[in-house]
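Given as structure tokens, the chain that follows is alone and in the form predicted on its own.
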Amino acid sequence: MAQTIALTRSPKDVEKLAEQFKALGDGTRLSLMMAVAAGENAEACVCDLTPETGLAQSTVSHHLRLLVEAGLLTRTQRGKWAFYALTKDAQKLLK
């Protein structure tokens, strides 16, 4: 069953949602979100995401940082690698 965006959201909620949609408005970031969603436990390492894009690791990290700042991904450090996972907000948007 599809959910719709409630029209009674607070201005703060609307601003947050606009920031999330802006972050997803870039094709590279949307592809990265879908790749993370497809990963085991909806999680992926930056080392696995970089080859898929054909971009430099620094560029991929930049896009991932913007998704974290928008509240769509979380980042955890494991040794030298960063792992990204979907937030609950992202899971709702991608349903």
Contents of the next structure:
Number of protein chains: 2
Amino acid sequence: MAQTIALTRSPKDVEKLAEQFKALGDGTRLSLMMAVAAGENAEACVCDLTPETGLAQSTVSHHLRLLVEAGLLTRTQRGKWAFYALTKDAQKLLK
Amino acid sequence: MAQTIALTRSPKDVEKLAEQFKALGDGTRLSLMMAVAAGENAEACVCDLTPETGLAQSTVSHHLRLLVEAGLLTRTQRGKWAFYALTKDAQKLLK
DNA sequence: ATCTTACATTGACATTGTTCGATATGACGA
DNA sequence: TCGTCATATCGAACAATGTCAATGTAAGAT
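Moving on from the form predicted on its own, please list the structure of the form predicted together with the DNA.
The complete assembly is shown below, putting the previous chain first.
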């Protein structure tokens, strides 16, 4: 049998899923996610990600915050650097 | 080995994927997709979908058009009715 | 202590998106 | 042909989003 779609999701789950899709529904953010996944140890810091996008550092920081709030990235501070990595949810949605 | 993320996607594919995520990144549209998937023969017409959303018919029609344009729904006219069904892409993203 | 580096936050602005009412289109029935 | 039903399109109001420059914060270096 082919893959089936989960039809019975609670309204809360639907809202969370919609938020995650919305977070991924932007070219810049999707590229950021793929850059993080491609990074060493599947993580990356803002200083690595900013040049790739060609956008202002504040803009990149803003997008990363949205991705964390959506439950798609984790943030870990190590020294001066903030490292971002994909969550399980993100791995599932992007596989 | 755990599921891996496709890291090497062309910019065109990234843009298309982002468009699909964006289309799903709205509570109303995501609910519409699930309602279609739950419909008899995994399809549904606007007359069935409109009451479920509580929105104006024109609004539902607009959202359905966006989902078709994103490659997530197909549209088939049968008599007076327009039937919408999930594409392969949609089944993959929602499974 | 001061400076620099890495990142986050704020405020402003232009763009895009959601929604509706009104109207148009197109198929079927009387 | 005329009316009705199902759906699509249009135009406008209003909300949400993406972006930047400027500024704030916090950690390490000098």
